[in-house]
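Next up is one chain by itself, shown in structure tokens, the form predicted on its own.
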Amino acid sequence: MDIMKNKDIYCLIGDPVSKSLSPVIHNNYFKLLGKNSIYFTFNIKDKELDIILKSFKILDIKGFNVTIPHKIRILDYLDEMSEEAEILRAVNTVKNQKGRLIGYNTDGIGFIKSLELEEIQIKDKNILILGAGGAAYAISISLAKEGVSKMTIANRTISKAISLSERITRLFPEIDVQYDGLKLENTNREKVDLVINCTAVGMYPNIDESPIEMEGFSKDLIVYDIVYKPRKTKLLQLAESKGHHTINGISMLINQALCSQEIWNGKKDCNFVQNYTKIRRILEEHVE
């Protein structure tokens, strides 16, 4: 019996990918919908990218996700990009449309969707973003599109915080964008509505560290850590001890994957609330 017969193939490419939870999410999604599809991970070195993408076209791989270190270099191989991907200059989702590779970025969209599921309103809010890398950029752009009133980019390296804040200001001059260090010496903590950690602080091996101290914030503060392993980072532990509402990175992880599925298979199959809830239950068994 050929278990691969007539299956549509999807995958993740990156280096490394061995510990990725994407196969758990996508293969369970296919199972929920009864789709004859399968999702793999492929560890691809930078020098192999060209030949791999050519083989994907030959094999008619229907779609794939892209992670570090290929999210920027993949741009050289695409036939078309979404507006979001054009702005971010980074791609994490590709659709193979009859041999044409079309690039998208679902990081920011997945983040916004996770806020919607939590019924969190962000229009006219004051946001503090920790970090100035690719995730911080994708999330800040999506927040700006949703109409936040102010953003502060706080980063260990101030020059990177300045650079990102200037990029956002050029695209959204109507938004008040500031920068700071992680000590938050120039930030009025009491006025912050939402803190988002986009740094790697809190991940292994730095699981006992928090990017910032949690003193001086309003009691109504929401703290979102996009790190999903461990499920409860040091930042979230500190926030909970102060009585703040917290969200971990599992929500964004699932939602950016479901946004990829919308791109590959159409919105009609992606019942976000129902499928999100089911996949989250499954995924939490894999994350401590």
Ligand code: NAP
The other form holds:
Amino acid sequence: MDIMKNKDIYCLIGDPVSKSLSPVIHNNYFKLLGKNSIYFTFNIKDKELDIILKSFKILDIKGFNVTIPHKIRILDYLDEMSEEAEILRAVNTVKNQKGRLIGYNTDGIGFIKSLELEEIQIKDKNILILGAGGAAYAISISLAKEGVSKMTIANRTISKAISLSERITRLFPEIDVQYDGLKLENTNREKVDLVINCTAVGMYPNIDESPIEMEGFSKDLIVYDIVYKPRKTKLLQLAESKGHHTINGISMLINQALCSQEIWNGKKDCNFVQNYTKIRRILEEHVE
Ligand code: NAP
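Output the structure of the form predicted in complex with the ligand; the preceding block shows the form predicted on its own.
Shown next: the complete complex, the earlier chain at its head.
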């Protein structure tokens, strides 16, 4: 019985993690590439973070993902951070380089990769982002880097929409950044090219809720919901009924995981298109 011999170990830490799809993605990735590696999930409470990170160094855990509630607190334990993680002040991927912990954030780049795979151009486009939390921040920074011309941050709590739009303006003064509430009273819907739902609205079990109504948008609008459970959220159903092109959150989920793999194992392993397609097929069996 040497099935566990010399395996490289990776994992996810968070609380809760029992429903996470990350092990399905990463372990299937290892299988596809014939790697002698394994990915676990560990439910870690706040007060256990310090001891668990010391243990990871001793056990030579090669890399790990970080989810709620540790994405920000992990910063205190890192030796180094990528520029992206530094800007976002949040980390979802850590590489253990001989005991030095290096933090990254792959949410934004994973999102951009998913657009590339769908062959969607975003340069000079007008984007409406719903939400102003961690995912909205990561995605809006990545979109700004890709050269969108206009962004509107619409959020239930308007003060957070203002704060996020101000942060983006400070970093990218050339972009026209506006803010709004979820009623979109100050947004010219017809001019929007892409709507991205970065709120938790519509996520299981609240599957009958949509963050906005889908009236007044142009026919060419693309609607991207980063929520992946259910696969077809209420927002995507409404968008489909209006004839809009829709994308669900599974795409981003897989791509941010492949970006973590690229950080841990190097670029050459990550044949994005091929591995994405195979993992997507496997994952769709796990999400209704
Ligand atoms: P977060 O930082 O907690 O932000 C949550 C956002 O949702 C805030 O803008 C919040 O608005 C809004 N919201 C929550 N409940 C709402 C409600 N009932 N009505 C209106 N707005 C509401 O969370 P996050 O990390 O940004 O994640 C947001 C969503 O994205 C989650 O569903 C998460 O699963 C999903 N996600 C998907 C991926 C992927 O790979 N596909 C990656 C990351 C996140 P307020 O500011 O008003 O509270």
